[in-house]
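Have a look below at one chain only, the form predicted alone, in structure tokens format.
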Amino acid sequence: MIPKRRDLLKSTLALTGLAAFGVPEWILPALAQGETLVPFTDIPDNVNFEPGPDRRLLDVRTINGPLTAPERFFTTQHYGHPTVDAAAFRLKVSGLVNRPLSLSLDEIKRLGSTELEAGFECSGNRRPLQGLSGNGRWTGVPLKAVLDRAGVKAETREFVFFGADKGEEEVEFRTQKFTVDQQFGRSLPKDIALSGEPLVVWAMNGQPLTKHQGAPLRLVVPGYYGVANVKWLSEIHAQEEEYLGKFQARWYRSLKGETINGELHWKEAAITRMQLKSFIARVSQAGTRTTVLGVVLNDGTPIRSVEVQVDGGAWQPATLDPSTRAKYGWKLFTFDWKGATPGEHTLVSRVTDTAGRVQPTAEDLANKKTFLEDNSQHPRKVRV
């Protein structure tokens, strides 16, 4: 059954709460009576958007505004959802610092408070669901304020962020294998960590973080894929050597072939900044009007244009929602699909940023072997 727009709204962020976040109600798509969704034929009817306790997918067809409600924000992790006692919690800052710290949640909040709208996706997010994505308004303190209080030593080259989640891992070294108890960890280089942009966060959309979102404290690195936004943040360790944990050096890598001087060279790279991407989230009809709604994700570089193609025809300009201007937030776009006829159709979007980068096609990424960072144009199949 195709849900009515009023039913979709009930399952997303309530309108009554948006004003508190500075989001005017008029930016949301109009809730026309009788408006219905055009079905996507590339999404099976039996998709389970909550396939397990450690995984939740966003049904992109339910997007009705820029912020994703906490109970619908995607979640995926490797060691489950640890329960952390907020009253007993302490964030440790260790390693190459002048003053090792052990800070309570209240002490962290007293370092200051700022808000940032940022959207991100899991680096494994891809067609046809595109459900490992979300956009929130985060409240926290700049990571730099925490590190400044500790006093970073000059020889520090990077910071490792450990979560409270951990598990047993088998580490291979040549012909040997070792079983160790390992925390989830990711690192950032010194210049990024001290840039003032990453936040140590305790709230999303004006509410304390949920367990699924890393309560009581998480890291948010704007413009980076989800893996960098460490949840249940428990320790920050400053060090000179390169961090080579499983989820830094092995699991989250891309392998891509590049032609240099006429020869194909294979390049491995870490998963860090988000690649430029757009996708069509919903198509709806009200009377004779057919509207396409889509989402742009990027690393903060300004957007030049978004275009939509219908059934392999000419690219046509879409309209960026002027209210979704946050540097690191979702950019929503709409396209007025004129002359939509009954039957099967293919819609695809592409985005271009001011640096001249154009969202690639699947053919452009043919030499990329890993499924991570799939930012290719997504031909969406629909039935009018």
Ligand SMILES: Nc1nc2c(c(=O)[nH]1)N[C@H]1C(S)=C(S)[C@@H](COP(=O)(O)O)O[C@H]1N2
Contents of the next structure:
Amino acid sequence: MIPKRRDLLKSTLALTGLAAFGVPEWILPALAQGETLVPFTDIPDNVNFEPGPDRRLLDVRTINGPLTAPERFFTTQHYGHPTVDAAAFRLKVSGLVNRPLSLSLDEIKRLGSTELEAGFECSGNRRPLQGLSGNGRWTGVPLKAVLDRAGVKAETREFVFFGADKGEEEVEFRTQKFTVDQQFGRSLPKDIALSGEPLVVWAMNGQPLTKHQGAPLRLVVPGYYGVANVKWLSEIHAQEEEYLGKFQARWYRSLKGETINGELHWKEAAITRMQLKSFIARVSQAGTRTTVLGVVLNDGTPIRSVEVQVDGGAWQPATLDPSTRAKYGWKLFTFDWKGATPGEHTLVSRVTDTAGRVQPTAEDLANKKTFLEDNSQHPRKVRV
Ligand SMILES: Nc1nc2c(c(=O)[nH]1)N[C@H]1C(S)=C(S)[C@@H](COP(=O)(O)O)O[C@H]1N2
Ligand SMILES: [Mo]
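Provide the structure of the form predicted together with the named molecule, given the form predicted alone shown above.
Now the full complex is given, and it begins with the chain already shown.
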């Protein structure tokens, strides 16, 4: 469904509070001045952006500022939304620590408070919708402060983060299958966990986390795919051995062919840092002007350039929105599309980072077997 102008206008009004976050006016759509959306013909009309009470996709055509409002932020998870009583809530820290902890929300907040802008996408996010993506300003305490309070023992090699959500899972072992209770769990190596960057957060965009976002507490690992950001965080376990739970070792992994010394090697790897990606989110017209707005997501490496190609022509430079400069926030870009003639067109964007990585084409990813981590250039079909 193409959002009706009235709905867009409503969301724009709802977002006027964003001025508090320093959103420049130029990025907000000038609907009052007769702006219209250019339809995307690669998005079907009947998409349900809220396919269930606990699932939501962002309609990227409604992006009109750097931060994604909580009621629009995409949401997905494996076992539904557990209810966590914030008053009775305790975060446990166990395993190879000198002082096992059981902290109330207030005790956690007293460990410190910091803010960080971070955007992320689900590793399964892909064309044509690209709706499993969003950007927030998170408030929380560095994970390191929590772990320092517990005193991490020298033998620790990684930390496992468990959510309050669980379900029954079949675990295969050779010719056997066992059905066991599994808590949602993800792990991080010691150096990343203690780097000072991951946060244990309780608020987004200045508001307490919603149930969708993992209230009362979640982990945010800047630069990583969504799966690292454990919601309804309930326990952190320090251990020496490698965690091989379903969502760490099996459900989220990539299988890619890599050519090393002229030979193809098949590599299975866990889903960790976001691969460099851009996509076109919205095209609008106001008077004689046609503006393309797009999104960049990556692991935090600075961006060198974003380019846009129209109907297979030359790559032309796009402009990065100066209000989206946060290292780990998503970046927005705009492109002034000159000479947009009525009819069908294909627009595609390509981002390059300062490490020299260039967003790959779908062809470049031909040897990626699993659908996760699809950061390929996305040719967007539009009708002017
Ligand atoms: N506890 C818990 N945390 C979880 C998940 C889950 O199933 N359980 N799903 C992960 C996945 S796959 C993604 S993409 C993000 C989605 O976060 P969001 O719903 O806030 O957008 O949460 C992650 N954290
Ligand atoms: Mo995900």
